[in-house]
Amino acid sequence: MTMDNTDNIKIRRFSAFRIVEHWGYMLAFVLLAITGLSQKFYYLDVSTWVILHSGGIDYVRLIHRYTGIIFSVATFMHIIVGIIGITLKKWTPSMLINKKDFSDVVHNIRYYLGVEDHQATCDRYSYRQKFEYWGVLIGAVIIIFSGVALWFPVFITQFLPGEVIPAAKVLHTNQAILIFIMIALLHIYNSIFSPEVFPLDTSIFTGHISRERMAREHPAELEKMEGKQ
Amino acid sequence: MRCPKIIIFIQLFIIVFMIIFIRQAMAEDIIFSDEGQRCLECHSKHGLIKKFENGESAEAFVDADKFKTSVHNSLNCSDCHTDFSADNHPQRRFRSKEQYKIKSSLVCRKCHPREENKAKSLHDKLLSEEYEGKPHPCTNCHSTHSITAVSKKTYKNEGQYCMKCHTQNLSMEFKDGKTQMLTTDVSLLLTSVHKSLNCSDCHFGFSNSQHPQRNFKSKRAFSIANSETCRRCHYDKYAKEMESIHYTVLSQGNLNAPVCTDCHGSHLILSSGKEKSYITQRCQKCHTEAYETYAKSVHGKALFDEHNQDVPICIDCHLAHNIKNPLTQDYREMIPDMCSNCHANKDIVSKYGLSTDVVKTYLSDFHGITLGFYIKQREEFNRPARLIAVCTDCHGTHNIISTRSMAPAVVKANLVKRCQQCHKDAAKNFPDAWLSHYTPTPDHASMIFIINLIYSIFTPIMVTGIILQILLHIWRYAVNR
């Protein structure tokens, strides 16, 4: 790695692990997006096109259940995987959510509204990547049993009170809304329409980043890597 | 000039066919009854004799053609020779051939009272000879078997001159030996919707002039055909009844399935729609097993025991006339249609305090939007649909009772037979997962209230917030450049 021509350097962000795991997740969102919000807003001339044309109410649930099947296997290995690597490996947690974030949101609405001259210096991952990510991921566990019980619904009944049905059905269909809404609004802002990335965040296909990304987005962390080497 | 001449003897040769034609078919328009033909396979041939103990002696001949032609051609012999019939041949002796006369003109009276021919200035003086010792054969005037029609001017409409002969004891035999009583109740066609009408408006063919002798294989051969005059005013519910299960039966071959006279009778055609109950008896002739069941149900006893109009009666669900069967695909898709004529109807059930959500709570629902789209596939593709629980798979269809008459435990434990007949392992406790028609309250269904609630709240939060951050965000992006 050179140090001259610094800002053309690429950094490497990202393993292949992650980037196949972001295209499962993507892939299955999409078809649960699209086979869910049209069985829950069924009135929809729209819904009932997607629905007839994909074979009918009973193929788009069967779509539905095994898509939603990738997303959990994706979820826990996503949590497994996590786990061991904190645990054995020494992976640094740097999801987690810890004080300096609140300040980093202080600072950022004083930023914003022209208080302060610079962004908040964010580490490895900012307090609004975090915020997505713990969303989707509460979110994600919320969702999956939620939809286990749904699709059982005989034979969870056999050890809860009935009542859970509609309520995993409520928990089920308002949590997704509130993924899709995260997804939709802050995410696809965040890596597609936000100037600061427009056309598109490559970073998590193909594995690199910036150096000059890094420096304006992520500078604690360009510091702790070079302060190391 | 040959072509011509061929085409003229072409049609000559038309015409006589014709002619004969028409001959032959307006002779065959009067069939006599199997009794009248065993009678003219002797009578209608010269020879017989019969002697009388003066030595006066008459021909027993009978001029079938002649006949033909008589008032009396739709009669049997033995309607006038009362003695006689197919088995039976008396040996009668009579002094001379005049007692013959006298004798045999007192059957006329059957038909035509004594008391009714001295209205008329003719017959009263003629009959008031009679005391005198001089009676006046009626066959002396009209002649025996040839007797024709009196001017029609003797009536004052049609109906007085059918009722002429069809208030007497008439009645007509079928080829299975039994026979119908062609008597008809004045008082009944009176009181019938039908009364300003002409007996020929139903009874199409017969007149003052017409009577055509028609043979049939039953009684209910007669009344099936006579139902198919009630179309030519009837059209419309003739082409739905068309389309019904009964036409279907019928026109498979069993017999047993009603016509139109089945339901609405025949001479005494009453209005419908005053009581409903009046209407559920007629179908109560066949269906008793599923009307016993109604009157026990929550509708039946309100219609029985309150008279309450409002409650559904059979044609309510099964249609009057274009009835389909109930036990089809078509049928079960129809069904919380019939049910929200009424249960989202608020002018008609919320007297009764019950909810009109019932129709919506079920339509959102699991059960209610698969079969919103099973009947959208149906169709579009015609993709043959899978079961799916209906209004009816819960309630019953005519024993449906009220869950307001049993406690609460009851309704529950009834409801689990009812789940499990589709899902076989359910629990207990799992109708609980269906929450009853009720939209979640405070009161009802807490968990799922308190959980929309925390949604409701924190959704719209959660994405101001998210729409705030990107806009401030584009802003200073803006700024700083």
Given for the second form:
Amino acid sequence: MTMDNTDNIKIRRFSAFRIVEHWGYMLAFVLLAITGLSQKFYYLDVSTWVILHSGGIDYVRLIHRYTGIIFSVATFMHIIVGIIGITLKKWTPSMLINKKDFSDVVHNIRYYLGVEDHQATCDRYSYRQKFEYWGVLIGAVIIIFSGVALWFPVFITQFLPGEVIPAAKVLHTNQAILIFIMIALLHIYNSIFSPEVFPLDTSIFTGHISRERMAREHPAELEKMEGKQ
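Alongside the form predicted in complex with the partner chain that was just displayed, please also present the structure of the form predicted alone.
Here we give the lone chain, stripped of any partners or molecules.
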């Protein structure tokens, strides 16, 4: 823990690695969204503008594909680091969904209906964060493999039936739009427009979170850190 100039206790929540990782994902997501959606909705004026100012459709496709490579490497590195950390370094698998998460859903529904007098007590990550995380991660893996099939259709159809390619196109585009909507509606709202963090949740950029917010949003984790459990 550290103290800032306003004597507000700050707690380290994210490592430098996670901060850099988030920046990489954020930049890759923006590039993939712009280049992917401009190809999907090519008939829109904004898509025409993007394509023309990117040097043409061929350059848009190149940017999309090579950004996809960076995104794929980062995603599989994220998965591998997580597996190694949990199995070898004995990290707490704090992102795994468990029975308590479903109990928390029911608890919070009861809270919103006025039956409970307080919200569910969350640990390092709430059920909302876990469900969003796994939705995006599984969707990302689907996008990666379907993207490979679309990039190398001749190679893929040497091992799989030809119907895989149109199926991959449907999966790739629809899953990408779904993730875009999830990021735009859920993640951006929770990180920027939510009254609890507005105008911006800076924890993923600074790596720190205030103790007051920690006590409010992650009381179970705070109790562990302070030796109260």
